[in-house]
Structure formats: C-alpha cells, structure tokens
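The data below hold one chain only, encoded as structure tokens and taken in the form predicted alone.
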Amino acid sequence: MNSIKEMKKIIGLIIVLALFGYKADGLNLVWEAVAPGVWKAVAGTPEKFDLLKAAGVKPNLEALSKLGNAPIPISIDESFLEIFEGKTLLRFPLVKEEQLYGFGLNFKTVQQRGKILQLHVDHYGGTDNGRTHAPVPFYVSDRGYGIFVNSARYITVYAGTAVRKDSPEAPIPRDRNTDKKWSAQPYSDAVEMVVPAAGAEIYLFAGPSMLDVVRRFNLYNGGGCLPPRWGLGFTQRVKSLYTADQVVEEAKAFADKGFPLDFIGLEPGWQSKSYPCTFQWDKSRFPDPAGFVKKMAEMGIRINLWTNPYVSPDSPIYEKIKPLSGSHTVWGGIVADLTLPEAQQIMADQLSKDQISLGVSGYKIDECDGYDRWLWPDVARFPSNNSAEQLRQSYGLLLQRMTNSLFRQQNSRTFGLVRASNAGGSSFPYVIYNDYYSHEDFITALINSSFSGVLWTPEVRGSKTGEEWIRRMQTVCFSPMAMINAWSDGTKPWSFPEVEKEVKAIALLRMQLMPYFYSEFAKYHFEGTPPFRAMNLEPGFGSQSKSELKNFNLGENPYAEAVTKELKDQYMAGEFLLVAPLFKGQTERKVILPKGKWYDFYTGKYVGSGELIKVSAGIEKIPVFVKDGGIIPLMPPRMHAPAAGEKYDLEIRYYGTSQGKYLLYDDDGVTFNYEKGDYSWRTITVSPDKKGKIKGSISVAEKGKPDQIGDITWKIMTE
C-alpha cells in the first residue's frame, strides 16, 4: 500500500514537471493565450472563490480583438512559481531602469518599484503599504506588460526589493567601511509575491504601450463603466439628519442661486437606524418616501442613499438573513455572507422593494473596507466556508455587483459611491472615496486609479479658507464625480462668499464639458481607456530612459525630471486635456508637457512642446492645457444633464494647427439599451482647406440611432 502511494506521488510530480518545467529555484509558469494580448497561467490548485468570480464579469473579447494580438511580453523562462507550506510563491523578472505602476489605489506614490506591500482591503491610513480601499493585485511595467494575480487573499509583494543568491544579476557585495557605493538597498531584479493559498491564476497582459496594457486589463474585466449622463453632473450630499422638507429647500436654493445639481445624496439619517442599518426609511424625517422621491424627480434631481451593509436586529430582513451571516458582528449588526445567492437575494429584495421601486437612483456604500478593529476579524467564519480574508478582499465587489444588478433589472443606469473595490470592478458604476482628505494626496490617488481599473473622486467636504475651497472645487470638477459631501457640516457651494462666483463658474464648466466627458467614459467602456489617467500613460511622455539623457539640466532637458521624479500632481482628463491643479498657498507651479504642441484651454495660446513650463493662475482658474489638434465639444451651461431624447446645442472648440479628429458619443443617457447597439459615434474633424482656413465638420447621425445634438457652432481657439 505504501509503495502504491509513493508511486502515485512520483507520477503526480512527473505530471507537474511536464506541465511547468522544473528549475532549481522553482517551476516555470506556462502561459496559455486566453484573449488577444492576454495569457493565463495556473499555479498549483487555485481556490474556487477568487476576485473575478466575486465580480462575475465577462471579458469583452470583441473589444480585445480590436486591440489586436501581441507577442508574449516577458521571457517565459524567467517567471517562476513554488508551492510551499500551503502558499504560492511567485517570481517575475525585472530589468535595470524598469519602473512599475499600480498595485491598487495608492495615495502618496506613483512609482512602485522598491516597495514592500501587503495588498489588504482597508481604510487608507496615511502610508502606501498596500492597505487601501482597492488593493488591486495588478501592476504595469513601463516595458509594456502587466501582471495580475487573481486571488482574494492578502498578497504580500516585494516589488524589486529582495535579492536571491542565484539571481543572474545579483549585486556585488560591498564593504560599507571603505566602499562609497555601498547601499542598504542592493539591486533587485524581480517582483516576488506570496499568495497565502495553495494555488492561483495569474494573467499576463501585453502592450505594446502601458496604456494598451491598462486597456486590455480593463476590457478583460468587462470594460469600464458607462455612467448615466446625470451621473457626470453635480451632486451635493446633505447633512445626516436632514428631513424631506430640508432636502427640498436645499434643492430650491441651488436653483435660486443658479448652481447646477443633478443628484442629492442622503446620509445615514434617512434610515430609521444606522450603524447597523435597518434599510428602511425613517418615517419621522421622511413620512412619504415615494412622494418625496417623485417631487425631487419633478425638480430634475435624483436621490442617492447612503448605507453600510451591516444588518440591524430592527431590520425586517434580520431574522431571514441571520442564518446566512458570519460569526462576528459589526457595530452590533450581522454580516451577510454575500457569496451566498440566498443572502444576496434577501438583501436585494429589501433594497428593491423599499427604495429602488420608488425611483431611488443609486447608493453610497460605506464602511465595507476597514479598519480591522471595526470589521469582522480574520478568525470569523462564514456559512459558505469562504474565509473571512476572502470576504474582506471582495465585499466591496459583491455589494457593487448586487446593487448594480438591481438597476439593470429596471433598465436604468446608476452611478454611486463605494469604499472598497478590487480587480473585476472596472465595469461597476461606482467611484471610491474616503475620509483621509489630503488635497494633494487625493490627486495622486486620482492618478493611480488609472492603473488599477477603479474610479476615484477627490470629494470636497470643507475648507478653512475660500482659497482652499475653490482649489478643491476645481479639481473635483475635473474628476469622475463632482461632489460636495456636506454630511457633517452642511457646507454649500456658496459657503465662501468671496469665491462664490468662481465656484459657480467651475461647476458650470463641468456641465459644459459633459459631452466631452461622456464620450471619454464611452471610450472607457468600449475601449478600456481610463477617462482620467496618469501622465505616464500619455504618448510622448517621459519616453526617454536615464541612459538616453545627455544631461539632467532641466532647462535643457525637462524629461530628466519626468524620468527621475514621480509626477503626482498633473494628469490627463480624456484624450486631449492636461490638468495641472494648484493647491492652497500656490500661485504658480511647474508643468511637464509631453512631446507635441500644447495650448492653453482658456485662450488657445501656444504654451510649449516637450518641455518644463512655469504657469501662474489666478484664483478663478485651474491650469488646463489642450493637445495639438484637440477638439473639445461643449454644451451650454445648464442646471441639469440632458434628459433622454432632449436636444442640446454644441459648441465645438478646436486648438492648435494639426488636423484634428474626435469621436463624439451619443445614446439615451439613461438605460442599458446601448448594450443592444442603440448608440452612435459621430466623427468630428477639423482641418485647413486649400487656402489655409480652418474648417470643421461632423458626420451625420446614423438613421435610427440616438441623435440629441441640436445646433452646432465652431470656435477656433488658436488663431
């Protein structure tokens, strides 16, 4: 009997070696093509539950095929795995000067080589250590590839920090006593990861550019979300204990003062009890919820509801869902095991019956991220037998998936907020937020979101001065969600009279830019291109390596700074706009322009090409620049987003001297009918005629397709 067991072990080992190829320091990963430019490897025995299963999304293979095939981007002989003590150890090669980006929603750093991280869903605590709202186990290399580990576990990452003795590029030992080149951090030529499970799926994404890598990753995760048009308007979250009458009065104040408003967020006080939640209206503050939601809709304003997922003993679903919950409570509420379809259905039925059926348009899903002392501990048990760790890593995904499906059943798009997400969440119409509130770090997070398939808003809550208030408002209006969160202090856009005029101007500019931003989100959905993204993803930016630079004098070679220093305070907003925020106390700043001519958004004047410039801006403006040939479609400033079928006029601005082309997207702005082909792309082109005069044209809307464009005017910004 023992000899038979030993023989089976040997046969099993031979099969493993045949599949993976044995190396002295591990097994080679074997990559299998699963989509154009996407490969998959299986290490050990992957767990049944993972991030992609939690999200339940399907790859957009049609869109991936349009990106085309690409060669496998790393050496198949240099990526290894080991299964040791029930853990999966992974190793991927790095070359000198290679830089890494991603590993989730970081707030202080953009470049990740040299970091040690534990990717763990949590409140962000002020340090980029892997504990964050979206610790996506995906990284992008500036060499044109990306690696994704599909595991709902706390993954430890050594991103070019550890040095193996058998490394082909092991550093030479140096004597600290006498050698000035001694370093406490010797050169490392690999990314190494520890997955605390006996197996995992690993995906490899090709470029050739970093932006192509990100596109493939997003498309493999279902494509980016396409919000409703109203989701890109302005939103105000009111004080926690506001009544229905107070909400109505606040909406009237917006209208009276001429400030745009598309949806209002109700904070915890709309529920009869919260922390934990009943998921029922408080009848003393909202005696007629259906009538309230209807009245707001008649005013052109939708309602978004705060909640967290922890079920109060006073909730009508408590007894039903209790057997389907975990062993530990959060704030006295039970934690539904949302990996169980029965638990999902019970919670979904309550939300549908009590809120969505009344016309509520979305949710803000709070407190599904951390801290450890608040959420369930890792010793908690759940009836599905999925671990507490796996639930922690995926709970935000599960909540997004469940609520989004409810709006799909109504054929009505939503756009909401969430505190936790992960890989697989690209297609969910949710924006991440938190309580950290550092303006500068919020912009770094906005930049980093583009590497990980999530959206982030630098929301505005409060400020100490009018200057800080307008600077925060400017950046939030150039982000995925333009939001004031006044749940605590009741702040209004006009709370600082000295900058009220400037705040109104930037809010109205946000509304004017809606055709542009809506088209950019459509590209996020159909092509995988993040609507707000890092400069590192922009063609012509920082393409030179250190070794290619002749000198590091910024006056002669501005890319020296671009290569050697992280760029954390400027970003691309869509195809053509470069945004360079100013922060409190700043009157001027440096901006690094990628190669190619760039123009001032407000004046159309030429500002530079592939160089470091210094810009000044008064309190009324945020510096914004437009790429040569840039076409920016704007609509007139208005209080609400256009309704389905409502015509709106278009002003098409053109910048520069090169021929320009832009794809303008249109659909009904509300339903999922675009998934059935009910949408249109209209091509805008601008070019000089035979006499050198600039002329523009826009293609005719296809017959039977959406066409909400009214009168068109052209504005040539660069004379």
Given for the second form:
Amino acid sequence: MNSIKEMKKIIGLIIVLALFGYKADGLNLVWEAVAPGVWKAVAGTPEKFDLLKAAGVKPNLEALSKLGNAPIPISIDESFLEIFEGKTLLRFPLVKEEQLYGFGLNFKTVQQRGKILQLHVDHYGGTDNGRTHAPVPFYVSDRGYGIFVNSARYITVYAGTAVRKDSPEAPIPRDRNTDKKWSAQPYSDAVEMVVPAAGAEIYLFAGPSMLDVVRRFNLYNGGGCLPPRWGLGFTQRVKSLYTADQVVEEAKAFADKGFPLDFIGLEPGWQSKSYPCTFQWDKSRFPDPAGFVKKMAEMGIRINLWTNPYVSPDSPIYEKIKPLSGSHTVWGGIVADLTLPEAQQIMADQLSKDQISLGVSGYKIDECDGYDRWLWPDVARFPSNNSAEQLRQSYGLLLQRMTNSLFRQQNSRTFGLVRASNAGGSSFPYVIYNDYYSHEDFITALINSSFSGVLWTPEVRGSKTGEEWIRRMQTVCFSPMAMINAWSDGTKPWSFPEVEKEVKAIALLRMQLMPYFYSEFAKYHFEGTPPFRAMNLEPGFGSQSKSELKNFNLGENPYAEAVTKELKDQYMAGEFLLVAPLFKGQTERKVILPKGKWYDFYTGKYVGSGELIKVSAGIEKIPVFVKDGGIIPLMPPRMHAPAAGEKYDLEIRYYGTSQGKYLLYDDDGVTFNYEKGDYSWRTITVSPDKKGKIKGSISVAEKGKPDQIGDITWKIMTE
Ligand code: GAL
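Switching conditions: you have the form predicted alone, so give me the form predicted in complex with beta-D-galactopyranose (GAL).
Let us now look at the entire complex, which starts with that chain.
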C-alpha cells in the first residue's frame, strides 16, 4: 500500500517537474490568462486572505477587453519561484537599462531599480524604504509589463541589487587595489522578493506602453474611482475644536469673500471623545447635528468627518465590538477585526445611524497606517486568525471599502481622505494625505501615486510666507483634492493678504477646470488612466534608451536629460496639461517637454517640442503647458460645483495647430446611476476648415442621457 502511495507521489512529482520545468533554483512561474493582457501565476499555496480579497475587487473585464489582447511579455517567461522555510522566494529577470517604477507611494524617488524595500504600511518617515501609506506590491517596467504580488504581507524587494552565481550577466570580480572599475554595487539582472508566506498569487500585466500596464492594473482592480462633482471643488478643514456655529461662520466667510467652497472637514472635536473615538457627535459643540448638516447643505456645503478607527470604551459600540477585536489596544481603544463582516457591520451601523443618515458626505480616515510605537504590534492576535501583519497591510483598504459601501447603499457618492491604502484600492473614492510637509516631496508622491492605483493630495496647512502659501496653493489646485487642512492653526485661504488675490484666482481656476478634471476622472474609472500622472507615462516621453543617447550632447540636445535623469517635479494633469510647479524661493525652473509641440496654458504661445526649456513666472502663475491640439473645457468661475441636473456654460479652449479631439463626460455628478449607463460622452473636435479658419464642434448627448451643458463659447488660444 505504502509503496504504491510513494510511487504515485514520485510519478506526480516527475509530472509536475516536467510540466513546470524544474531548474536547480526553483520552478518557472506558470502564467494563466485571467483577462485580456492579464495573467496570473500561483506560487505555492496562497493564503486565504490577500489584498484583492480585502478590497473585494471585481475586475472590469469589459474595459479590459476593450484594451484588447496583448502577447505575454517575453523576458518575464524566465521568472522563478521557490518555497523555502514557509516563505515564497521570487525572481523576475531584468535586462540592461530596464527601468522600474512603482512599489507604492514613494516621496523622494521615481525610478526604483537598485532599491531594497520592505513594503510595510506605515506613516512615511522621510526615506523611501518601503514603509509608506500605500506600499503597493506592484511595479511597472519601461519594457512594457507590470508585476503585482497579491499578498498582505511585508514583502522584501531587491529591485535589481543582488547577483546570483549562475547569472548570465554576473559581473566579473575586479581587484579593488588596482581596478578603477571596481564597484560596490555591481550589475544585477533580476528583481528578487521574499514573501513571508508559503504561497501567493502573482499577476502580470501587459503593455505595450507603461500607461497600458497601469491602465490594466487599475481596471483589474475595478477601475479608478469617480468622485462626485463636488469632490473636485475646494475643501477647507477647520480647527479641531470648532463648534457648529463657528463652522457656519467659516462657510459664510468663504461666501462673503468670494472664495469657492464645496465641503468642509470637521476634525476630532466633532466627536464626544477622540483618540480613541466614540463615533458620536459631541453635543456641547454640535447640539443639533441634523440641523447643522441641513443648514450647511442649504449653504451649498457638504460635511466630511475626521475619525480614526480605534474604539473608545465610551463608544456605544464598544461592548458589542469587543469580542470581535484584537488582543491589543491603541490609546486605550480596541481594534476591531475588520476582516470579520460582523465587526464591519457594527461599525457601519453606527456611522450610518449617527452621521450618514443625517446627510454627512464623507470621512477622513486617520491613523490607519499607524506608527509602530502606538499601533498594535505584530504579535497581536485577532479573532479571525488573520495575522496582525495582514491587518496592518489591509486596514486602510477595509475601512475604505466599509464606508464606501454605506454611501453606495444611499446611492450617493462620497469623496474622502485616508492615510493608508494598498493594491486593490483604485476604485475607492479616497485620497491619501499625511503629516509630512515637504512641498517638493509632495509633488514626487503625486507623480508616484500614478504607478500604484492610488490618489494623493499635497495638502496645504500653513506657510512661513505668503510666497510659499501661494506656491503650495497652486499645486494643490492641480491635484486630486484641493484642500486646506487647518485643523491645527486655523489658516484660511486669505490668511496672507499679500497673496489673497492670487490664491482666489487659483481656487477659481480650479473650479473652472472642473469639467476637464471630471472628464479625466471618468477616464480613470472607465479606462484606468490616472488623472494625475508621471511624465514617464506620457507617450513618447523618454522612449530612447541611454545607449541611444550616448552620442547626444546634453548642451545640444537637452531632451537627453529627460531620459538620463529621473523627473520628480513636473507631471501631467489629465490628457493635455503639463504642470511644472514652482517652489518657495523660485521664480524660474527647467521644464522638460515631451516630443510634440507644447503651448503656454495662459497665452496659447508656442513654447517648444521635445526639449528642455527654462520658464519663469511671478507668484500669480504656476507654469502649465498644453499639448498640441489640446482642448480644455472650462466652466465659469463658481462658488460650488453644479448640482445634479443644473446647467453650466462652457468655454472650450483650443491650443496649437493639430486637429484636436476631446471626450467630455457628463452625468448627474452625485449618484451611482452612471453604473447603470446614465452618462454621456460628448466628442469635441477642433480643426481648420477649408479656408484654414479654425472651427470647433461638439456632439449632442444621446437622447435620454444626462446633459448639463448650457451655452458654449470657443476660444482659439494660439494665434
Ligand atoms: C493627524 C492628521 C491631521 C489631523 C490631526 C487631527 O493624525 O494627519 O491631518 O487630522 O490628526 O488630530
């Protein structure tokens, strides 16, 4: 009996080895197509709980089919896995000059080849070492593919740092005594990873372009989020202990001064106790929450509420959720095991009954990234038997999913803030923020967010000077959420009188750009294209390799700089706009223009093509450039986003000389009815007629579909 069993085992093993191609160092990954241009490989025995399960991801297969089929990227065929001591060891080959992007929300670097990272949800500590608010285990290669490891574990990544004995490109040993070419970090030809679990799913996304890879990743995660229209308006967060009356006064001050405002965020003081939280209104500061929310709504202002997830003994849900919580406390509060649907339900019921049913429009979910010093440690135990590590990696996702589903039940969209996210979160309408405050690094994070399926806001809190204030305001108005977070010092947009006019102008420009940004978010949702993204995702940008550029003289061809250096201070905002922020103390800077003609956003004048230019701007302007043929739909400067069904006029600006085409999106702006087909795309085209006169046209909305556009005027920007 036993020997037959043994025989069977051996035969089985031989078959497996023959099928999987055994190599001395492990097994080849076997890719199985799961959607057009997306493959999955299973390493070992994947765990029951992973990132995609935490997020409850439903791939948008229809949109993925539209992107079409793509061949499996060749080089990646040589990937290996090994299960050893309960860990999954992975290896993906790299070729010379291949460049890597992603691995989550990094703040200082864009290119990731040569990095060693431990992907770990954490508050960003000033170094790109893998500990960040969204340490997404996904990377994109400029060779046109992306790899995602679907595991809620602290994954260690050697992104092209280590050298194997049997590597075909192993560098030859050199004598440091005599050889000047000796290098401390010799060439490495692989990305290697340790997943501390005996298995994981691995996904491969095809290009051909890096943007296609990112689109496929986002669509596989359900597509990007579509915020309500008001979410793209201006938002102010008030001081922690503001009362209802003070909040009303604040909204009035915005209206009196002519500053736009769509939603106000209340900080910890709206709750009866915080850190840990009661999830309940403080009746001394907010004696009539329902009346307050209603009054604000009448003023055209929605309410967003800060919370952290730790449950105070004084919360009405404490006793109920206690048996479903982990072994450790945070600030004396308990930590609900949100991988358990019952625990989610208890928290959801409280938010729903106490706040959402009153008309509250969203949350800012704080502290779910944690600091090791106060968060639950990795030795903590949770009733689901999911590990402390898995909860750490997914807590932000679980909270986004739970709150978003409450708004969904009301058929009312939300747009909020969160301090932790991960792979699988693309479709959640949340923007990441933090307490760090480097303006330059905030822009690098905005660039990096586009490789990882998350959104980031370079929030504005305070500034030493009016000049710094306006520079920060300019970039936040060209980001997913235009926000002042004045929770600590109560700063207002007009706090620096010397730049009040300029601050108002940029806030109003943000409002004017709403039809454009809204359409760009619709493309994030339906096509997976990140609305704010790295230059590297721009077609034609840096498509030459370094060796091709060897003979280039930087003086003669400054574009070479785009390829040889990483670009962390300029980015694309939607299809046509290139944003080049100025930081405190600057009045001029270099801008690298991708190939194709580019025009100044404000004047329509030609500025260059595929080259490095120097631009200067006074405090009244943030340098912004428009791609040739660019069409930018603007609405009049308004104080609030248009309501459902409300008409708004358009000024359609056209830049350059090539024929222009733009898809303008429209729906009611507040409900989920777009998921049932209640939306319209209108095609705007601009081209010269037979006499060379430039003419624009816009298609009509399909009958019975949303149509909120009123009068249209055309503005030809380039003379
Ligand atoms: C911080 C958060 C700030 C603010 C503050 C209120 O954790 O990052 O934005 O909300 O809490 O206590």
